[in-house]
Amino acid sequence: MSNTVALLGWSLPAIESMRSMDRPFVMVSFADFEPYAREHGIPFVAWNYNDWSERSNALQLKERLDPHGAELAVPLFEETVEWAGALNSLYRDDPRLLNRAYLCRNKAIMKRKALLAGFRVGLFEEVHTVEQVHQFMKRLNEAHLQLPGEEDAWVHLKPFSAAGTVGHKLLRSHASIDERVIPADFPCLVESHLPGLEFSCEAFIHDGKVRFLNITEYVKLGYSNFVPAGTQLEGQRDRIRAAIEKLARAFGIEYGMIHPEWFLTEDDELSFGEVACRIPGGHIFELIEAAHGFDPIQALVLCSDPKVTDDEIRAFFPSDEKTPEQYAGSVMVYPKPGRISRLEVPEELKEDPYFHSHTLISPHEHKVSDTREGFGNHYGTVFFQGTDPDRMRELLVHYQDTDFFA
């Protein structure tokens, strides 16, 4: 197997993974990274992903990649998904691959597709004005048989194609719509609040079959999670796997990895949230490697390649059915609003046997704004490893509310 893989985006861990598996590759990213790539002998093609035009499209990019022998494109980040879809459509002479990439880039389209496939989804609409957001909330209130004086139904506002929680606004009342929604948000998606335990899956798919399924438990969305999930979610593994297989069939996913998010209600109903087909955020790949013992970037590349054999796939993955020996978790640390001057890592954390490492650094003195959108920027991550998922969850709950900065 010698066909070169084009990695769309920039990631030092991905470069290390390709080198360690001795797989020929070429990085495709913005020109700012070219000097570093040249200095370190990294095959590189400069490309501006923000320009899609007659002079800058997948045909031109393919021409730039042909000298490197590229036959496969793998997206590393959300913004490169449709570029990978366009390239793979050319490499495999299958125009549907681009359509599938668009499907995973537009939250409104993917929810319609999931609804048509028979999944339980919340109520959603595409909106273009603040008044349409108000009207959507009013209709939710009516559907909930709201009485005068009761709280409004919660509405989630999301960009069509942003990754993770970027641009996500939770609107709890009509007043919050007027306070928080701005013209730059439109057009966008609004959807009803889905109750239940939120979690994600990382399903590695090759030749239309789920070859490895990880379930990630979200302790607090955008803050903390651990791999694999605890007893409650792992106890639903058979149903979750069946839902993933149904999702892959409905969306026509044959190769690569999908990262869907789900909600499990108290009465064990499974609701579809959304799905991505690129590396997940929240350090999930790092946690998968720590807990399951394989390199998930290498797994993504192998599963994305139709030329890889079944024997190679089986030899790479461990069984995902056995009880895990190790759980891995992380807490992304966001400083509280106000002036901060130094890092304070609690001694109890350093002495805890589940504590593994952290990437927190002492900051220069500055003020953290109290008007941040979403969570703001996190200032580092604390990593944990241990054998008890309940203890792991307790630690993540505790340290996601700990103030690490004075």
Given for the second form:
Amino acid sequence: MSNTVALLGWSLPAIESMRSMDRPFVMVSFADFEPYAREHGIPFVAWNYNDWSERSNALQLKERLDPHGAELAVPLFEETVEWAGALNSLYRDDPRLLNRAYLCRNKAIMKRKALLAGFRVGLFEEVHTVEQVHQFMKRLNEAHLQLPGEEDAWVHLKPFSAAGTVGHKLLRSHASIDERVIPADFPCLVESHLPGLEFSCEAFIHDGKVRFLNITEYVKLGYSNFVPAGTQLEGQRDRIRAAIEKLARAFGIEYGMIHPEWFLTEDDELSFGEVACRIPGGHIFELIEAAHGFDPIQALVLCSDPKVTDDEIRAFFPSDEKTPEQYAGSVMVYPKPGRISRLEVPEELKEDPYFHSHTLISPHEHKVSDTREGFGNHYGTVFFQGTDPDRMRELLVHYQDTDFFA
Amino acid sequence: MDESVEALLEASPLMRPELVRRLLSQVDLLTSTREGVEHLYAAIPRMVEGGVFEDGPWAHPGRLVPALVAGTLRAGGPTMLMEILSELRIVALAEGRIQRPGYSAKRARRFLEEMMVASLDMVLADHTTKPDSLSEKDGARVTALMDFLRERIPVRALKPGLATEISLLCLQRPIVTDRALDLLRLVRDHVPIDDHAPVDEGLPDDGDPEWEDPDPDRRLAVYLNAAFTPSEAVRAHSVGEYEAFLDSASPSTIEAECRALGLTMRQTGLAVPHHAVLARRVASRPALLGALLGLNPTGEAELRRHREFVAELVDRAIAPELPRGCYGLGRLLDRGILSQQPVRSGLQRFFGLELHPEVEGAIRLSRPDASVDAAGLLLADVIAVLGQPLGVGQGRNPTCQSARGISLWSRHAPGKLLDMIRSVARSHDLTMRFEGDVLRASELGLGLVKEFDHNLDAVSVVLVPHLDRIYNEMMRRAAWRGDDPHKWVNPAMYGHWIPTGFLSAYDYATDAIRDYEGFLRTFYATHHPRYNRGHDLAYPNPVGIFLTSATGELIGFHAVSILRVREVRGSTRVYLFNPNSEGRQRWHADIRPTVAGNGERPGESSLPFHEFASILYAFHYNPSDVGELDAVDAAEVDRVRALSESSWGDSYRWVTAAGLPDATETGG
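Compare with the form predicted alone: the form predicted in complex with its partner chain:
Full assembly next; the chain just shown is listed first.
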């Protein structure tokens, strides 16, 4: 049995993890990466994920993977989720696997599915024109019993299928709809703003059971988060676990990892945001490794494989019932709009006992645009480690607003 | 940090860049204290083992350039941190704590010495005086590193290197002498010199100077004297006091001052504020002014002939704040060009010239501290450019073409040059003709310069931005003609004395090296005295060369001029004007032009003929002067070709004359 795993996407940490896992693998990504892969002896199949046609579909991809003995596909990035779904449908002869992948790729469908399963979700709608966005906001305002002069209700606009914050626009007024929404945004999803503490879960599921549940506390979406979550969220772990199990059941997820985002209000109401089936952004996997001490990419591969035994799974994961001693957090740094020339890392940061390391780069002098897609390219990340979640949160709040560039 | 070093040791090369970046962030804090640097030094062997330096610019210590360290340290951020670690690695190599094949401890030590000489301001900065342009924290980092280095290599050990560096700088007689003077100031303030050592007669002003005097103290003393104490009176009096001293001095004292100051300036090319004070004092007394300016017989005759005009030049252009005009004026007289009517009237037209506000601003920017009016600063450097055509430099600007032009015109068309400077100074615009059209710089797109380095002579500051645009426009118009655009641009840009024959090794149509042998033979048959019937060059030849890194990879193209070809000690050498890096630019691991010791005149650099031929890619020649192509020694052609192939040749496809791929070259 070759049990080769095909990793869809390109990720050096994933390659590194696979190499130390002692399991055959093949990377499937754009041809641009081929020379590098060849140079470093990385098994590789070139594939253009953007081309889906008669001559470029999962059947052809499977043929290309067969010589490598692939029996399992694991998506690394959002855009490869349905390709993995299609391949696994073939490998396991279960056409519904592809549908489940699609479920994770369309935010409107997934929300409807969650609503049907009994989760609390925000009000949402699929829209095709600017006018429909105005209408949506108007109906929300009506529901909030808006009086003349009061602010409009907040509306989030998101593409149906994009990772994380890409294409996400927060519209705070009718005026901002006219200002920021462009024809290229449509069709897309609009939804009401969900209040509360935002967090994500990384639930490793094998044979339909949640084998390890990590809770990541978002300090600011797209900027900073830490693992494990602080006491308020960890105090709700049992409820959260129950919600995850319900979600996995409803979505029919038996193998792999899911990365849902939730909101917890002050009165402990839990709302469903969205769910993804690929490696989460925001360095969450790195933080999991630093806090919990296992390699989450290896965990993802193990849990994605039905042939892996229960014992193997049990031996791999630590218990998630006990909160680990080390908290690990990160802040992604974006330069403020304007001209920047030089990296200036504050001394107090470097001297802070919670400071672990950073990956900030000194940019060549250039102008940072004040418009950006999603949250734009970040210029590196600051990593923290420490034992007190409240201090961690405080530091992340402080440094997410610090200007690291002069 | 030690944990991260261990993580690096475990990781495969794939994750190295990310891990190194994170390691650097932990190194950061340690670099700013002396104890931290010691800790890092202790960890260096493990870091080297973990591959911190792999895959990046620091991978091969043998390819690092000592003169670039200071600039890299100034870059700040992770670049600076890597550089600091790299220095610690070289210390570890020098002390034998780590070994590296091909990089001996001695070589490491020499690197550190050269690096410290080239970064003397950083080496000598203490906790109170941080080098310019560094933040307080980065200043602390530099101080911590340099403290560490100085403990191993004391400043007195740098004296031989400093003496050589300063001599080489001054021997080339650059117009802008700030770098040499800054170095000398640091040496005066921080390096003990044994000035009891008898000072030799000093340096002859041309030919092969005896700069290899084995005693570094004595060599430094010559320059220190020139810069600070050319006479006892200068030692005793500040510039202000010197005026009063001259007021009460006897005629014989003033004459002695003129001789003393004239001698040091002639020997070193260094003029100090006292030179200017004295020159103004004796401006209308040719005998004294002649002694002060250190004139040759031609210069003496010129001075006598144009005494009033020269006195006016001194009055308008020579000021203590920009004394370098004194040296330039002397050499201008020595060249005898004041007797050319276009030069004299060209200079006269600078008197009372009203500068365009933009031009005035640019000149001020290049000399922010001067209180003299901008027109005076410009005239002083006009004089210097005419006096020292080979002292023009491009600074940090990618404008070798423009610098080469200014130098060429100063030598061969000074009247035209003066006219260009004057019209730009008045109108902040320049027009030139190209193939029947008039090009107006102000109407053209940008040139090669993005951010202009103003640390240049005022003539370059005024002219280069406009020349750069015009050159770029000419190149644009001449592109896509199936041959190197310089074939058309050079004659239009520099002047019609550029011969019509033109040969390029690079074939634009096929993006390949075509008929390289024919190219080399033609170069030898037109330029090598053994094959061109012994002819000398009438005018400098603006040629193009391949610029390769120290490792031989092609970096790009560069413009220099061939000035002359001579036999020296049995080998034929090409003498060049290179406006870049004071002529000391390194062109390949083994191809390094010298600026002294091989018969160079001030401002020239030189290379053995065959080495120069190996990096040449385009030159002009007079078709009626081509000697016998077949006479050129085949072994010589093969030798040059082998050199080319080992450096830039790798970056190109080579084809034979027939235009078909040469099987031996491209068969693989």
